[in-house]
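Given as structure tokens, the chain that follows is alone and in the form predicted on its own.
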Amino acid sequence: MSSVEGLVTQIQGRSSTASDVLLLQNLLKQADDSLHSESTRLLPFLDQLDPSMHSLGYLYFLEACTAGPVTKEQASSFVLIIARFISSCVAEQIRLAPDKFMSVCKRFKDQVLLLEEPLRGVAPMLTAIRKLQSSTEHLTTLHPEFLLLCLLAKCYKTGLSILEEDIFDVDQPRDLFLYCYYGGMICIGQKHFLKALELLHNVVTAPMSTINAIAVEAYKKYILVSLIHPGQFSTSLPKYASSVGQRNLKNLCLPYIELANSYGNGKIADLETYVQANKEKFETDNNLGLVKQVVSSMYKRNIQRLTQTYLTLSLQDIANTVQLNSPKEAEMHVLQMIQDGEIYATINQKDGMVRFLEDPEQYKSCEMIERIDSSIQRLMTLSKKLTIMDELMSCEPLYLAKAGRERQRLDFDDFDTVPQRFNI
């Protein structure tokens, strides 16, 4: 335990500046193997370090620790462990060893989820994310482990703080589609439906070779957001989808698709049939819930259909033709409608009409104009940022080499002419 010992020692020795962090670096990873030889009697030797000073060589030894298997009582402590030290320890050192953190990371994730107490690693992870991203527009792998558990502690609007950031920089394909995934299921628990659509829709939409499970789960309550929100739903994916998942993904996910055709319908009996007879299938799916509000949001579809042929209808003829029970559950479907924004209306409650209005924005209040500048001002830094990466990208070795190849392919008449002043 000597080299153990006097690893302590040059740890608290080399971590006050940059160069000495530097040199001890080089130290822990030449140590790193008998570190993890010596695992089961390193707890102790943390007590002599400070995590917010000696933040690297901590995180070594916390490595290492923790790389074998771990009881419910070890995982009790632990969690405490790694929460304390994720709070104090400084981004500049751990960032030399990124890997290292990311698994600890990931086995406090594990042990939270062991303990069966998620809401302990929301926080934790949180501050993980933003100690080891260089910015705010890189995704990092501790993303999808952070909206996990959000999921898990039902903590939706921790996990939307991070959903609203735009994101150009990823270090694994796997992390995306796991973010916009579990994000997709966050947006979907805050009912914010165009959010939901929007992750979802670039997890179907993403580069992908082979098809995975990840894609064919999004798919299936893609189609379900898109019947709820916009109320209606195409089976064609757009030309920069994949190959694979234009192939694949609608054969997978069958009974979703014949959903969407019989809501398409507009029957509601239809509709609530097919669902009776498939219901074992979107239970096991984990997307009853899901079906159920695709259900009660035909009511809401029918009824703004209404909206474009009557100015005022009494609610006995909207129960009648939505197909709803009784003129007070037309009336509480209308009055719900109001509040979400779905409709505008009035609803006379001595004779029972409904009066049907046009949207009152004029679009020329002060916040309005605000919100639209807000808008513009973010698609022009978009727009910068699409100029900046569309030239990286343009120099990219690896894009030029198949490039190249894919030009070998055309034949000359799928070159443009030359235009006549060019010509020589």
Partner chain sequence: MEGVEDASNPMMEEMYVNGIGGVDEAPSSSTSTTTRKNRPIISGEQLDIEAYAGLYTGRTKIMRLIFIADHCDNPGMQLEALRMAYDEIKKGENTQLFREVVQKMDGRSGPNYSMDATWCSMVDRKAEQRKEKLENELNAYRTNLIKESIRMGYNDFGDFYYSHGALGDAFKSFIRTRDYCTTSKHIIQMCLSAILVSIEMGQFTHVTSYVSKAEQTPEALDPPTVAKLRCAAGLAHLEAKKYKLAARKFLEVGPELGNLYSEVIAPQDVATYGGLCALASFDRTELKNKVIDNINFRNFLELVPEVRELINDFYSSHYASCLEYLGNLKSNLMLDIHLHDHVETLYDQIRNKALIQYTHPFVSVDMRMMADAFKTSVAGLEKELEALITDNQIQARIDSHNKILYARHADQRNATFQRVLQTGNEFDRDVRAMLLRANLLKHDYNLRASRKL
Contents of the next structure:
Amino acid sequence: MSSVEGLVTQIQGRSSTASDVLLLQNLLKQADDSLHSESTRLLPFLDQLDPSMHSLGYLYFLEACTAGPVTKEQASSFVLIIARFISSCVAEQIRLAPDKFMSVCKRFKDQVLLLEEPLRGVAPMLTAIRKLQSSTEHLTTLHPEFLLLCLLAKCYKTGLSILEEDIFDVDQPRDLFLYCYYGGMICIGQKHFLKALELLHNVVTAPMSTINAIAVEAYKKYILVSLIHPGQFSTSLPKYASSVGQRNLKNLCLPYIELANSYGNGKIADLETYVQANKEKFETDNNLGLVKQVVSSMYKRNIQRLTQTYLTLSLQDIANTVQLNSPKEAEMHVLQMIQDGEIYATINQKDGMVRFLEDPEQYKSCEMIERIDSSIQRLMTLSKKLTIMDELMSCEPLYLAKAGRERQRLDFDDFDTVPQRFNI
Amino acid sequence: MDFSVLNEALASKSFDKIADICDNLILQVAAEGVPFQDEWPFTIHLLGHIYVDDINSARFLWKSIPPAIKESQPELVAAWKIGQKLWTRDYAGVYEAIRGFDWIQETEVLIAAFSELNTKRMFELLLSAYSTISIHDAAQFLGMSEEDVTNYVLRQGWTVDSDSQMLTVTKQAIVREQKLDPGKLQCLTEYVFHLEH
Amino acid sequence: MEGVEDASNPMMEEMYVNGIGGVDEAPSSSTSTTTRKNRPIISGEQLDIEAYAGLYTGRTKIMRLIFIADHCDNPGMQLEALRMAYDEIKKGENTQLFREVVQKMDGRSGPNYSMDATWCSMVDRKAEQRKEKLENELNAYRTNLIKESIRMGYNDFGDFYYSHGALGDAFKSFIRTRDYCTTSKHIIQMCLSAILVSIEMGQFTHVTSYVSKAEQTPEALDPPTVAKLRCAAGLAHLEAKKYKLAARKFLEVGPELGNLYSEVIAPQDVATYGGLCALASFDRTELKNKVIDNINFRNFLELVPEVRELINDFYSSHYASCLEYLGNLKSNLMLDIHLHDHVETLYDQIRNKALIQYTHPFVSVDMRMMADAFKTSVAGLEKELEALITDNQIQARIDSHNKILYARHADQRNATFQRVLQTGNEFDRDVRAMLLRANLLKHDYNLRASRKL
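What would the structure be for the form predicted in complex with the partner chain, rather than the form predicted on its own?
What follows is the entire complex, opening with the chain shown before.
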């Protein structure tokens, strides 16, 4: 009883200066178990604390409150409390107890989903991420939760804003998998296929010691997206993908690999037959929509191939080559592609012809110079980062020890930067 | 709910900002936990997305609206019809959807602005995609009658061949900026220096 | 196995012995190499089987006749070929082939050309006796350890097996002489025998290895042998579809060849194979240097004037004429045992080369004129050109409306910019992914390290 009240007073008194807060933290850590044992009683005490000033204390109390199972009625009040807490808490204080903050936010997400109102959680979760992150390059456990809420609430555009940021620092590998997978789905929804491909590629090639379901699902989508966007798919994973992945991923996604092979042959009819035959499989994986996009992308691919060979071509011939039903359909397809900037052409209705043009970009404008310039700047920054990381790595004793041991097995020249004393 | 920012944007005709304003506002309001859907201006929100040609977001917004709301707001359904036509690239259908409903005054402003923008976009599409086009098709694309469309394009400098009912497209030359900032040259010099050493 | 001939330019004799307009004399003997002909044997006209067969000796003659019988669609020709094969076989000792040919003839050529069981059993009996004798002799030599005798013993065995059609055994016997060869000449003899059997067996990898083996003793090689080896190498390359290498080999064959290799190949073949392979695989410079300006090879080409003409036509861009010659020659070439499998490919390659060469000097080409030149329809030509453009063999684009082909010269500057931007993006993406992966690995490592500690 009194210990809780005492704790409250401590919190109120010691939350102003940084040194006080550190002392407070020790106290709170010691009192944590007793707080948890009295979790049912703690709710009214929260009113005595101000989340904007006593963030750390509030956090401990809040975490203990929400530790047990929560009913739907309780959920709606908790959700409000947590949302308000997140928006008003002080970032420095909560960063002292990041694990607690993350569990509170996770429970927040669970409750929001329990209430079936994912939209409620989107803004608070975004704020939470910003407060928890040490920098925008830092991936927290909350990132994938946020993306999940965006997906469920259909706020794809908001989700995109987080995806724009480059991530280099990861807390937990598992977070990355989910982040990239959900991120890929959001990009697919907004038709940013290139970014989706990048994210899914990261999942598929990430280091893993055992195959996990996220990677498998990501691989399926990866195959489909790489058919839609660049239109090529190579069945071999790059060398740096984990050996586990290289051995197993393909076998678990066979219908998709077959689809990619069929696509490579360029015949629409075969592709459509294949899709029809395997419709249920794609549906159970929730990929049928994507598969349909793959099929329609084949028409585009075939028309694009024609631009390489022909200067002008009749709409009838286009319809025949690409296997469309009529010249009018061909015209509509070409018009769409012109509108989307996928080809450069003009349609001549009088003669029923299409004239394919070269890319009008002359690379002589100011905008182009800006683009190249900013690209160079970016790459220089990245290069520096890479060099720094390389230097750090070269001084790492664990790495040197392993390299020294392996020296005999590998080419000597690669390792003459490793001092001799690291030989076994 | 505080719609002052939104109303300001509507009043000042900054229609391209409406989508972002609505998106942010809806998140704030939802976080408060207050049931807002009955009072939320979904129609404006939807049209805001359509105005900036973000049909993806419009689609997702439409999917997230509860069916009860959809049933009770015929204007919302009509607004979505425009989005649908744009999604399926039924260019002629867009005009029908615009004209096929009696919009309330508030929405009418936005609809009118969008209509003008859409016509302009369609015209630019025809300009870049066609060298000759039949009067009939042009009328479909621009949502005008055949006579109106002929007059419109003649004013833009196209030519008409009434025998074959064909219009020939004439493009205006576009001037692109070519000035070079001396500061850029300095940057380039630095890069080359950096690479050489 | 070698014929006894005067090696000084026998081909020229053949060419001028009868003069132009001479009467067609009946061939004296199919094994004689002074067949009198004034018409070229390989030509666009229907193949004169007798004359053709007259070019060859030994087993290859029989095999070629059987091949012609199997592949021609003219029953008269078929029977003639089979009859000649029958006669030839009866001069030898191969009962297996005899039975085969009789079966193919099926009694259609009358009672003179039916199964002669007595002959078969007689030959088989004699074979048994000869084999026994050879075995005894060989054993005797082996006990006496006289190298040269043992070598000749194995050689005899080889000849024996070869004439009876047991090619595998023949090959093995010849190879066994290796250990008993004392001079380079012996080795060359062994190689040539091995090559012959390998060609008959269709095992061209052996051919290649024994050719190189033989070429390792250059001091013992006289010009005819060199020529033979080159022919064999050429055949091996042809079989392996290495047309350029085959062409080079055939073009290096000297006139000393004459008819000295009639158990394998005729000089007409050297000309045809060499000419067609060269046309299909050489570029213009090589064609000029190695074929058109090649004096030695000219002699060979004289034997097949149509091939000579078509090569000249190709070089001087008379494509219609060239393709016409090719068309006429096709049916006869399909009857050639070595060329049969390659005719289509070679023809396609030659045609494609012609198309590419035609368009090369021009900025724009009227497809209607081109279609006439290549004796095809405009639509057909369009399809062919499309395939070549997609394959990047022609840099051009088709104006399908006006039916004109326009050469397309890539804009280097634009292409460079595009590549640069793309490379930049890829680098960006790859480095970021790399940094991310490194970070993950570090986590993993730290985790494991902390567990150890």
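Keep in mind that what you see is a predicted model, and the values were worked out from it rather than measured. Numbering follows the first chain given and starts at 1. For clarity, a rigid core is taken as the largest C-alpha set superposing within 1.5 Å between two forms.
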Check your understanding: So with the core overlaid, does the Cα of residue 349 end up 2 Å or more away between the two forms?
Key -> yes
Review point. So with the core overlaid, does the Cα of residue 279 end up 2 Å or more away between the two forms?
Key: no
